[in-house]
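The form predicted alone is given below as one chain in structure tokens.
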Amino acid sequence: MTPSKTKKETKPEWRHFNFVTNGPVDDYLYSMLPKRDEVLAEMEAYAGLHKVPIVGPAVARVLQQLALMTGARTVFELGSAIGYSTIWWAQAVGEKGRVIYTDGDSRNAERARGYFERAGVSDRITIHTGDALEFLSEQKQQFDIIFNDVDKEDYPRVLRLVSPRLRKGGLFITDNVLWSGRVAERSPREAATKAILEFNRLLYGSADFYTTILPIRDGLAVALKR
């Protein structure tokens, strides 16, 4: 009889990125997830092989569920990489919806474009290559959802830009707000950790938002625009 593989051996490579839930609970959560379609599964494999950070399916389902619950039709995504979460958003907003993809790497954007076409959602996505924060600052419209997943040092700056560009009742959602548990360090030295701590403090203290941090994967902040 062939010995069975251990959980560690069968765990997809992209799951070795940041997590805050303990191993057995994390394994259980992911074991419950339905199988993804061919395009999303390929993106997960590529992300694991090339160390591309993606939100993964557990968080992506939360994002999609929040969009569906709020009837979102417009999503601005800050930091889209290969477009994994972008596809989940695009599926949620429907044929008449619009998702704005942003990334500073043209190679990421080109790869993402191919995935969007294969997933059948390219007509719902606007691709912008360049500075995501600068592009957000130029927006005149208000969005239903703004999703923040840029460089962590920029998180406090993102918060200053978001409120005027999010409709009342809209959602400001941010990934990696628990930063592999480093937010609990007594004397953090890393610039990214300090920026996330400042961001979390300002977000919870903002009169513009009603905020909760969900301790899933690497921490997901969900803030309702008042």
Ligand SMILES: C[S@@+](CC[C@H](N)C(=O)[O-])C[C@H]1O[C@@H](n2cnc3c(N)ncnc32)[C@H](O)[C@@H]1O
Second form
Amino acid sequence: MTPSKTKKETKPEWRHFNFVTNGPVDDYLYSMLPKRDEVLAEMEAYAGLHKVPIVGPAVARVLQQLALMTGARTVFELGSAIGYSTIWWAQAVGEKGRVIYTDGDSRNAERARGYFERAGVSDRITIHTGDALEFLSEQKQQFDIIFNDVDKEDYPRVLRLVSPRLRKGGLFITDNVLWSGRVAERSPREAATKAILEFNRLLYGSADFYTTILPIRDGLAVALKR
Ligand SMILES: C[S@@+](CC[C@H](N)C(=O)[O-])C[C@H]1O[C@@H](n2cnc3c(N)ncnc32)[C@H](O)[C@@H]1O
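Please give the corresponding structure for the form predicted together with the ligand, as opposed to the form predicted alone shown earlier.
And the full complex, kicking off with our chain again.
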């Protein structure tokens, strides 16, 4: 086994998506992050061990910063898994804020519920188990932030649902939009890559949004609703 291989294997799953800033720069960025509290640290360890694809602390910090910068009080999250990103949102929206957790897997939701209680944020979070897109389509209110982290094939469909349910000045944020660099392939064949390419094209072309992609970890699209 080569030394570099040994080093890679000690990284948790969610860090394997770093392809823009890999190696020493990536290690440096992660070394700068403040220590997480006990519950978040435990979730990161669990996600690493069980290959749960969480955003990880570098991206989670951006999410929380964006919520704090915009004074967000309501967040709708599509694809929450064990609730790691949900907790970062819940901390940002404050005691009077509201975060909607959605996941199709009820075992994820049960695990998330336990973490929310231990993190002291369960009263700010509504847990919804089932199809996130369907639940979003039923929403009558407009949110401050909509965060998209579901199956990638569904990204174009998510985009079609978002605009009427996001307030003007609100943020539509989407993870994995660089898809480990596969968006730059000459002739992509994978369905997920094609869907992300279509999504990025539609998002940048939309008159409803002002969009940039932050090349952090696996690429984070931040779109401001005009
Ligand atoms: C990448 S993980 C979410 C990670 C989470 N945002 C975090 O960073 O902590 C994606 C999750 O979305 C869920 N999912 C995918 N498609 C979905 C859908 N259409 N409706 C609800 N959940 C979905 C999967 O079960 C999976 O747990």
